[in-house]
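Okay, so here's just one chain, in structure tokens, the form predicted together with the partner chain.
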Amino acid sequence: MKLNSIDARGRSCPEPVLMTKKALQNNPEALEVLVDNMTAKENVTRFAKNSGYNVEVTQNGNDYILSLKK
């Protein structure tokens, strides 16, 4: 499947939800957003939510994978 992604590890907030935001602004269907903190990992939960995208996580290590649908 063709994924748009975003890795925004080491970046502290809210430059993943940042970078997020502008990712989404085009509209995607899905959007995987890679982040290494909690903090991160629900910031970007938080604001995909609030936009309207379903977010399901996987951790990979030190590493959280956010999977956003619509």
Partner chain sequence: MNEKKGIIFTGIIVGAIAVLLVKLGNPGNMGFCIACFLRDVAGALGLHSAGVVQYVRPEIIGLVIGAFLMSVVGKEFSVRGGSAPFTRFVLGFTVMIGALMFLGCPLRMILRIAGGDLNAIIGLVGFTAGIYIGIIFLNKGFSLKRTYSLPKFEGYLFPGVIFALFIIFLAVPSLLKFSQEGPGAAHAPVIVSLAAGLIVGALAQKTRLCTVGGIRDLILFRDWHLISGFIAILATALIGNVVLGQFKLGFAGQPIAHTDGLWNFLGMALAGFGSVLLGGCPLRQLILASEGNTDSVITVLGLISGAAFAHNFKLASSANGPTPGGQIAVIIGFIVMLAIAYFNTEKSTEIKMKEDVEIEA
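Please supply the corresponding structure for the form predicted on its own (the preceding block corresponds to the form predicted together with the partner chain).
All you get below is the one chain by itself.
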């Protein structure tokens, strides 16, 4: 199954969290979020966990790939 994904690189918080929230409304089962800073990684992870998602974080160079699944 291919995850839906959003690219939030270059965005400052709270925009990555808002983008994640909106994307999850369209596809509530799974989402991949790409961010490029620690603050966005931590905030999106916190939002997802508080919303009942499991979060797997993978680092790819300077980017973080957050895989959110119910």
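Since this is a predicted model, take the numbers as computed values, not measurements. Residue numbers count along the first chain shown, from 1. Under this definition, the rigid core comprises the largest set of C-alpha atoms superposing within 1.5 Å between the forms.
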After fitting the rigid core, is the C-alpha of residue 26 off by 2 Å or more between these two forms? yes
